[in-house]
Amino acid sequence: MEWIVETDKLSKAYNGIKAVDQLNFKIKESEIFGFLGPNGAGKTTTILMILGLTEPTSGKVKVYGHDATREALKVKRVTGYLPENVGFYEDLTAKENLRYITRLNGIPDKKSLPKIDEILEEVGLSEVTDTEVGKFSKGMKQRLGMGAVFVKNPKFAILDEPTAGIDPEGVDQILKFIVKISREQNITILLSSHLLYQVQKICDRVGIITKGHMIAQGSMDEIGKEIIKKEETLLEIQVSKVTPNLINSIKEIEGVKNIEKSDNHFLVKCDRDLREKISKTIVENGSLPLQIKTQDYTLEEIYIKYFREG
């Protein structure tokens, strides 16, 4: 099955106000999908509908082919969920909390205990496995929450702000753990976060939601190219030598708006991608194009541009 999660015109209204409106997106098997949007965009409502915890007003969502509304239990059996605010039994130790979770899920101790020890080490809690969770900081509870998700061996995991309250060094450890467990165990992950650099660092594809609408989705390259179609294109060019008429010849190309020169490097602003025409012009003027590339957009730039338009 290529698509693990599929939504079809998924909508949810509260008292006549649409929190999610005709939402369509798909998540591929074993990919890490970044789910981005400001507060109130509809992310949490969408997650609850995926989990079968709230019923859509209209439309459908399927997880591994199971209708999340009609077959919620089947969805829960294959899905792990880390909410933004994690709750545990505070009078139990980290290991006891995870053992309780595995027993609830019908996993025998013989199989679960080695897995629990492995997971606690992976999330950086190996030194406090026998400490009561009531003594944990928020960041430590967040790490334990990650352990609680993956100790059940889910096929699909939803992580809502998984690094909240974790120190910078710990964040890097958690992000590496997410990538490792996704790749090694073929787990599909939906990562909901407002921390754009984290999403850009580990996600294969990204969906940006605002006012209940998915306004952009795809890989960073795909979304960046979509922006380039709408925005001015900035080309970074390096040539072997600057010949007498080269700059004027480039300026005369239809669509070129401005050129900035520094030695044998140019920044050319165009109203579209003119790499082919500019490359030909450089050769015709007795030089060679050593490099011609378009501007790369960061996720933050993409995010800002889409919300400015939205």
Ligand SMILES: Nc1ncnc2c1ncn2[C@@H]1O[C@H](COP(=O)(O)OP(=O)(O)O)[C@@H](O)[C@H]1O
Contents of the next structure:
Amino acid sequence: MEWIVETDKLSKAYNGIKAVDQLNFKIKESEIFGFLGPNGAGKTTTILMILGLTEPTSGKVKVYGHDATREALKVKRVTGYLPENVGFYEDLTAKENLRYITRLNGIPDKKSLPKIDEILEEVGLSEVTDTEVGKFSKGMKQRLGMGAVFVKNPKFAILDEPTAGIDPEGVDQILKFIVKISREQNITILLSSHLLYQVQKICDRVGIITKGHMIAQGSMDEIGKEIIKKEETLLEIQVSKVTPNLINSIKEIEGVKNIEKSDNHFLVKCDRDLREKISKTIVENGSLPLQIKTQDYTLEEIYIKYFREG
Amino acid sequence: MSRLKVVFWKEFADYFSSRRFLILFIIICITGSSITYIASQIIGQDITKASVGFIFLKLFTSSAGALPSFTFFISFFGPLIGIILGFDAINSEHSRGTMSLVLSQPIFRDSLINGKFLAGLATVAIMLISIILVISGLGLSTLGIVPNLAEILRIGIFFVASVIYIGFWLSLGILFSILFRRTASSALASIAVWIFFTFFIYMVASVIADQLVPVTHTATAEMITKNEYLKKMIMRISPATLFEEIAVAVLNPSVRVFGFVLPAQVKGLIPNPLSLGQSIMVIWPQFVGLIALMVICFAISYVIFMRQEIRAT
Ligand SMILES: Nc1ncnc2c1ncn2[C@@H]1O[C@H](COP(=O)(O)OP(=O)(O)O)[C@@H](O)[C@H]1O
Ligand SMILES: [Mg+2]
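Since we've got the form predicted on its own here, give me the form predicted together with the named molecule too.
Entire complex below, previous chain first.
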């Protein structure tokens, strides 16, 4: 099966206010799909519908071909879920918490106990397996949450804001762990985050959601093109001196849309890569180009840009 | 079914390892046994004159001087046991952040609430069995009498009624734990209902009855009876009233009618103890009422829980 998750005009309204609006997206087998958008965009709502924990107002979502609302149990059997701000039973130990999860999954203790030890080791909690979770830090709970997702041997894992509220070092560990386990065990991952810059690097494909709409999906490159209408290129130019007619001459080049000047630095927006023509013009105007750089849009810029426009 | 069992055993173990349970249990055991101990001393003194049977049951119903009887103790404090076990059943899962974790496992949503309710009931049952055994043991040793079969059966019925009575308060606590996201609110709401049914229901019943059937100094006996009857009926919306009536009738084999009785009604009645079957006939409406209250309260919790948004709003 190629598509693990498929949504069809998935919508959810709370008291008439649309939290998720006609969302269409697909997740491929064994990819890490980044589900990115600012707070309140509707990510968690979408995830809850994928798991059958909330009913869509309209539309459908299928996971492994099962209707998530009507066959929620089938979906939940193969899906691991890390909720946003995951919590645990504070007076149970890390091991006991995971054992509750495996029992709820109908895994016999004989099979689950070695797996629990193994997974606690993998998430770096082997020293505290018998410590009550009440004594855990936020980061440790988050790692235990990762343990709870993967201890049931899921085929598909949904991680809602796995890096929120964690120190940078912890974030790195968690992301590395996600990549590792996904590659090693061929697990498809849906990774939701509002911290796009943080998680983007481990995603094979991303979907960007704002105000309940999916505004773009695909690989990073595809997204860049889709959002920026990629014909637009930004050039950063430094010249040896600014001669009187220089700016006007550059402006007159076909394809240049806009030019901003500060001292001998220009920022030129054009609809294609015009570096050659521009350097020629600079020389013709009696100056010299000291450096010309194309500015790539990072995803963050794409993101900021989109939100400013939207 | 098997998932329900998993939830049940988890919750059950939680109750038994919680400090809350331990404290409750100790209080109940100490109070219960001291009440019965003093009661047994008093019973022991009249044991020679009281030739009528069912002395063993008196352990549960005799008030010992300033101390209330054990049945009164259960009718008064039983609700607190149920409330304490139930008031944070659901909202604590929300505030801890375990709700989505648990419900995203392959279980039906109702396994969670059913498992919690049944674990609470089992905990209550075990508490009550222990204290009844303690009381019986005390009775055996201080009075030196062995309960007969009828007494054991009557105590059994009393036990079942107590579990259902406390089960009502447990399900009320669970209901409020679903309705209120804060545990403080659900605790307060539960206590308010308890106070109403325990302290104010009598006043409310009197006011309504006096409005409908005023009893003045010219009132006929018929009107007084009617007034009393009305009062009694209104008070029966309180599970405490139902439970008390069951306890009184099942533990006092001589009780055949409840409440205010005119001499005319008693005339011709032979003051012989009722058989177990006859006592059951007397209490079954109350019994059914008590079960209905518990079931309805739980059913409401169930329906609301099943439809509730998984996220706090
Ligand atoms: N139970 C609820 N009742 C009403 N509105 C809700 C509820 N849950 C979420 N919302 C609203 O739905 C929108 C989407 O929220 P959410 O899915 O949590 O966004 P995200 O996870 O992307 O931050 C928000 O505007 C939020 O206020
Ligand atoms: Mg969210």
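What you see is a predicted model, and the numbers here were worked out from it, not measured in a lab. Positions refer to the first chain, counted from 1. Definition used throughout: the rigid core is the maximal C-alpha set that superposes within 1.5 Å between two forms.
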*Using the core for the fit, does the CA position of Ser30 change by 2 Å or more between these two forms?*
no
*Just checking, between these two forms and with the core aligned, does Gly170 shift 2 Å or more at the CA?*
yes
